[in-house]
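Shown next as structure tokens: one chain only, the form predicted on its own.
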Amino acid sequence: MLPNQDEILAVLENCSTEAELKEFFVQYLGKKWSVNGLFKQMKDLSPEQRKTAGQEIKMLHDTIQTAFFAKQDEIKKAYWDEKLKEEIVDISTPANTLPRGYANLQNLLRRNVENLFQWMWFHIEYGKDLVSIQENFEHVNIPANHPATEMHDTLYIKDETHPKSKVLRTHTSAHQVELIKKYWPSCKFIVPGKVYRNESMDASHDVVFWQVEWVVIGKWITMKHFKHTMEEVLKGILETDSIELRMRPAYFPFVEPGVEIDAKAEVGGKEKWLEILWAGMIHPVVLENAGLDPKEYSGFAFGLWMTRMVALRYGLGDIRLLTNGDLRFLHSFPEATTI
């Protein structure tokens, strides 16, 4: 005879805690539940009776199990409702403000430079930090015996085949020939990025600094185009017309003629002239290396020391402040939070 279903459900209804539910489950729904004895009695029944009895026992089990899960959800909900009354959480209360990230001032200037040149329809290229000796020196008309190729200036990377096969680029000019070939014959592009020098660190020098190079090539490009572009770009980068600049002749193997452009700034508490820009008309050898005829095409190139431009723009007396990881320094520049 089947147990009374209503009596079992009444026992379940009286359960009010998880412990009581667990006890109910063991007694009525577990492996040793009380109805199991009914299956043992089925061996004395005929096949037809066993079929009917089995269906009735299964229906009883399913009904109790469904009621059990409903009761379990009810008890859990009551538990959490009570918990929420004790531990009130007002979800309308504003959360604590999380600190914002800060952009490095060099990255801010790089973005400004890229925006400025994109507005002038220049291509933006980044190149790679590790370049070949040919890219860094020979392609831009720097002889193998030039002092810049010595260890005191250049950081060489050894490999299995050659002790000096790769270098950390000492200038973004290392990508000039490659990019002229990519965009030739007439082209306008800039290459912002880090460059590396093996030199002593002080208030105006570092072993790693940011540089941006811009190149313009076409027919009938002259020094007049070069000077006008340089002045307009510097005004846009520094957002001022009051900076004091000077232009003086200088030798660079990859330009002819070449100039250095200096700006007056305060460094270490003293006013001094800082070289911020090298520039000049691209050397005919470089144009030939890129596959252009220097009698038909000409162009100019600039190399801007962005790290020093940051120092000028924000009045920094020591460029090492940009890389020492001190957040208090960045906190003093509200524009650095605009990331």
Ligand code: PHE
The other form holds:
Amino acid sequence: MLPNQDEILAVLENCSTEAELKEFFVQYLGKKWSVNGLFKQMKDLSPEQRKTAGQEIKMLHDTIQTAFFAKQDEIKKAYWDEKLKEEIVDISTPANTLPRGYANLQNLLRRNVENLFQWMWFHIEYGKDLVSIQENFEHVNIPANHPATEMHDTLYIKDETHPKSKVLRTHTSAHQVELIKKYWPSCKFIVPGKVYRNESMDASHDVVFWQVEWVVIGKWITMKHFKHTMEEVLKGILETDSIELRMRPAYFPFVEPGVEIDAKAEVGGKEKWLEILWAGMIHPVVLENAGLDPKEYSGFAFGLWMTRMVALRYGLGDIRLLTNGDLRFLHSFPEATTI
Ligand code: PHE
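Follow the form predicted on its own with the form predicted together with phenylalanine, if you could.
Full assembly next; the chain just shown is listed first.
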């Protein structure tokens, strides 16, 4: 006697969760299920009866199985419909974007300066922040105990050989001799980078600031080339023709003659002459240190106070704004997004 198909389908119809479906499956379609058990009972039937009974059981099984899969789909669909209603994803809402990075204005200007010099076929070198005493002082004609080292008071690093073996470079001139040797005879290079001094900090001084050194050496290099380069570079950096400059004689052991160049600018609300550039014709001793004959060759070196140039170019009243980490400051310069 076959179980009643309608009764079984009615049980299926009543299932509304995955768990109930599972139970139904075990009971009616699994290994131990009632319909399956029917096949076992067939062994008592005659071969003739077995054939028709087999077909009927198979049809019953297939009907229940088809209905089962249909019900399973229905329950799954209902489950997902419900879930999707709860977890609606609005693809038109703007995505969470990462905040945009900004270049520090010093880096921005450094890149401008590098471009400018690349146009004039200068090599670019960054040197290193920690240099030897020889590089920082002796190579550029400042004997280790010379009073001029005091102007460059800074942080020394000791090692086994000496209590003051290395120094955080106080100027980018520390790389002059090494780079003159490296690039000779194509001797035009710049060194942009940070330098370190023992300074009292105020609106226009910091213990760490940026310089750009530029050096040209060759035959017949004179003050005329010197002046021309200076004007071109300053006009290029400040993007203006109307910058008011003042040149004063100055002493640096590695140039002869040496000059200090000031620009007129507004600082802390007042008009002031700001020292922005140092320069001079390279001292014969420095040329000799680099293996060149000063009677045959000459050249000039400049040291630009980059941090102050940044202040001039962007009209900052206080250079500490550049390093105090206040993002609102950088965010007020849209060009700083050109990373
Ligand atoms: N290196 C000097 C300083 O930082 C500046 C300078 C550079 C002067 C090149 C002359 C020539 O004090």
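These numbers come from a predicted model, not from an experiment. In this text, rigid core is short for the largest set of C-alphas that superpose within 1.5 Å between two forms. Residue numbers count along the first chain shown, from 1.
Taking the rigid core as fixed, one finds a CA shift for N145 of 2 Å or more between these two forms.
Superposition on the rigid core between these two forms places the CA atom of E82 2 Å or more away from its counterpart. A movement of the C-alpha atom of E13 reaching 2 angstroms or beyond is seen between these two forms when the two forms are aligned on their rigid core. On a core-based overlay, F25 has a Cα shift of 11.7 Å between these two forms.
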